[in-house]
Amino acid sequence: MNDVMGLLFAYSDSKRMGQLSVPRTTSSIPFGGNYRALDFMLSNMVNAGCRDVGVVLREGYQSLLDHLGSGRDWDLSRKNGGLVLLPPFGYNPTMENRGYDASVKGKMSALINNLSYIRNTRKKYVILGEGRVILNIRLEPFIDEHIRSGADITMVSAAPLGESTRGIYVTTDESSRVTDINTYHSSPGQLESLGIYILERTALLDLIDYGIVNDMSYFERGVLRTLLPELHIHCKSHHGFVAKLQTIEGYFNSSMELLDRNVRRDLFNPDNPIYTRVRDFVATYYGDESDVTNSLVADGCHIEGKVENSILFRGVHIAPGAVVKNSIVMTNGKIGKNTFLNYIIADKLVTVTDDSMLVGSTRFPVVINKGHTV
């Protein structure tokens, strides 16, 4: 289906992501050995037929700009439409919306400040998505059901993800119509919104107008909750793997789930491929004394030590005598001789010197900041 556009919110930040989100927005945090968080939702949109995708930015987006480039790797480098990077919305209110308080940076603020883009991209349907939500979902059946149901909005949800953070939780009736929206998981049977919404572009423009008139900054807990008696919001569940980057502990645990072959098959389903920026690396080298078990290893690594239950991104070097267990080592990390790592998240370009020992736990994995030497 080509009569659909995507609008991807790539500015979500969480203080509970700690140092992982200091040099970058949450949507550009590396995940799964080769990818950035944003790659998953962006690929889902492209696979659903979106040839126009606007990426909403705010701050800390340089890493994301470097990664996305022209959008060529997602087949979005086009003369007309394609990938459009929308400028930081909190700092450039347009003339037509100058009476609106753009300093409040909720999702409705983002929509209002990108109103001209939404108006000018003349597709019939819009898919809203969040760059920090990691899943593989075929959206075409959701679009088809949205059209058949006659709903104003179709919301994609899942069982509550289990983290004790604020989200959007909904209660539905027997026909899957949303009857209540809360920001905390308060009762059994509620579902958690994945931030994916399908609706007609004209309906979205009406909601934006409502947000402007009523000076609202928030989409779900502001506009949708207020208009809930009048709107038909159809809720449809996704039952596959889902990760929402909200906390360091959640990031670590979601990453470790990828060591399960069934999870990998679901997330990296070749029938609905996940695209990322192509980088050419040589094959990984395994030394004579290397020992790698139950680990996810990207291209270009050089392994001479022991790796167990871990994820290695591209270009990681593991020196002789080193032991890396239950850890994540991001791109171009260097782990020195006779080191021991357990429950560690080493950001990009980290160097761990010889004879070091670093130990965290499942609840409190230790994060080594990008580019640091320890």
Contents of the next structure:
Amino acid sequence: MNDVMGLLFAYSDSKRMGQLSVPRTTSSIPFGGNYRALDFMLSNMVNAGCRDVGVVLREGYQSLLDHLGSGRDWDLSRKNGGLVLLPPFGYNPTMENRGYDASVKGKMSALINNLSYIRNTRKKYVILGEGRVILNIRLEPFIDEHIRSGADITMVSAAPLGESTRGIYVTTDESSRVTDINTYHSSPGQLESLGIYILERTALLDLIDYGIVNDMSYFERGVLRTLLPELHIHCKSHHGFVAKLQTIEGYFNSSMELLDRNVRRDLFNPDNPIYTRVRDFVATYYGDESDVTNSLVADGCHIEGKVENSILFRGVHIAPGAVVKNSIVMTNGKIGKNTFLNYIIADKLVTVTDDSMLVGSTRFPVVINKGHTV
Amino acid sequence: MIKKKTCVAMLLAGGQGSRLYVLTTNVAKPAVPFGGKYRIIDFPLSNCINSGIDTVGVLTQYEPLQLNSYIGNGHAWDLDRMSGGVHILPPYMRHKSGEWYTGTANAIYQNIPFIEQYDPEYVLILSGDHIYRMDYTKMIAYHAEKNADCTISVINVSLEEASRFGIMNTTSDGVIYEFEEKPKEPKSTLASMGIYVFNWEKLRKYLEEDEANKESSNDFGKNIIPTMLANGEKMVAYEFEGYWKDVGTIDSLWDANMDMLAPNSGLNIDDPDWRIYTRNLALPPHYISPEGRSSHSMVAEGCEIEGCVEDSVLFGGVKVGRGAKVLYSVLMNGVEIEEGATVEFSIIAENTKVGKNATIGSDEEIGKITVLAANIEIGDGVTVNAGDMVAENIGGGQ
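Structure of the form predicted together with the partner chain (previous: the form predicted on its own):
Now the complete complex, all chains and molecules, led by this one.
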């Protein structure tokens, strides 16, 4: 499918990601040893044939700009189109010019703010997605089904992701048509929206217009919910691994799920590869005394200590005598000699000095801020 | 418009590398994988860009397909440039004739028009057979300072080794007065590294004369260098200090891979200030299972280790099954070692599969490296003896 474009919402709206979202927006949080959260949805869009992907930014986007560059590593550095970084939306002149409230709230504001990009990218279909939703999904069958069903919008859903998440929940009838949309809490039998919507670009433009005229800031609980009686929203479920970054605890648990072979096979399916920024690290070195089990390890690490049930990002050094258990150590972390870490999330460039002991718990993994020395 | 360049590098990548046997059946030697993530040619290409040389001609002839697609537009080495960049230069038909590259000097001769476009002061001649990290700018500065016509990079080898190399005999100020190819009784231990800097005007003159000489085999080592020396041109030796290894044989290729694991070997490629660039595969991090073990080894992305890996180099996407043992071996991209198999002192090329409980190589005859070619399958329970080279499938149950 070539006649499709992507629109990826990469702005943060989760206050509960704590210290991990201080240096960056949620979509830019490192995940799975090599990746940033939005790599997954961005790769899914590219693999579905999108040659045009607009990434909507708002705040804390410096790290995303560094990561994405020209889009080359996702094959999105194109003569025409390709990766387009859409400027931060905040104050909204389009709305003000038309005499409406110009302050910005939800996804609808983001769409209104980028109206000209959507107007000028002349593809028939649009895929909307969220950078903080981590999954590997082949979108082509969803596009095919969208066309076949004749629906106005196709929503990709899954069983509700768990109690700690807040999302958009839908009720469907036997033909999988959405009959109700609510937020915050799901009722039994409802499905959760994964923030992925497939629709014709002209239909999206109509919805944006409706949002402007009716002064609506929210897409799902505003525009879609209001238009439900006349709008045919088709719901199709995804059955693989999904992580939605909303809380530290959820982030930790989803990361640890990667130690399961079946989850890795699904998320890192070689037929639908996940691309990320290329960093030219050497392969990982294991020292004589290293002892690594049940762990996921990226390139460029230098391991002399013991690592168990953990995830090491690129360029992590584990000194002799160190014991790292049930932990996540992000890029270029340095774990000193004779240290003990259990249930720790060490952000990028953290140094743990020799003989330190850091312990969190399953329900409360401790985050060490980016660049800190402890 | 093409901008003038001070120095153009010409990388000789057309050699077959016949002493790598089954490893170069379908690929040119410079495209042979090395060190967990690289191919041999990554080293000279990365040295070029790290040295600020952004114009590189890569001369290809033997099995160029993989090399061509690997290099692509040069982006991986930051060599995709508006002016300059990396160019693949195969032999081509001309108005009246056309021929293969008949020797290293002829390959450069045939590409005089390529070099002339950039109107360079110097031409740097490199080969795609060596693992080393070198700042060519220092050598070029030395060449300019000595006011030389040709500078040859040399490395100090032991007296025993010297008879295996081209040896430069020099005066105390580094001027070369004699060149001896593999001397039985070496007078010096300065071995040529096959890296030359020439003043372009001078080199062009010698290439043209050499081409006119029907007796010549059109080779730098055999013809150009001796002729220039005989004519009294100023030739100096530039002594390089650091790790340098010719990986043209199975043994030296294995050795150099093992040097990746030895902190004292001098081969430290984990240097953020002198990165070796490569074309990266989109692979996830590697995984070591609860039963898996890895020690004194290098492991690249995408591997899944459920067995035991020691003193080995594993490229991207290698799988080592439960109970399998991999010792002192080099497993290239996508190799699969199934449950219970043992692999010792071996080099296994890309995507080859070793069946359950098979035995590849042994540690009884150290120094006898076993080699399995790319894309073959070794059946369950098969034994491949130490030192064997396997180019085709071997079925199980034999």
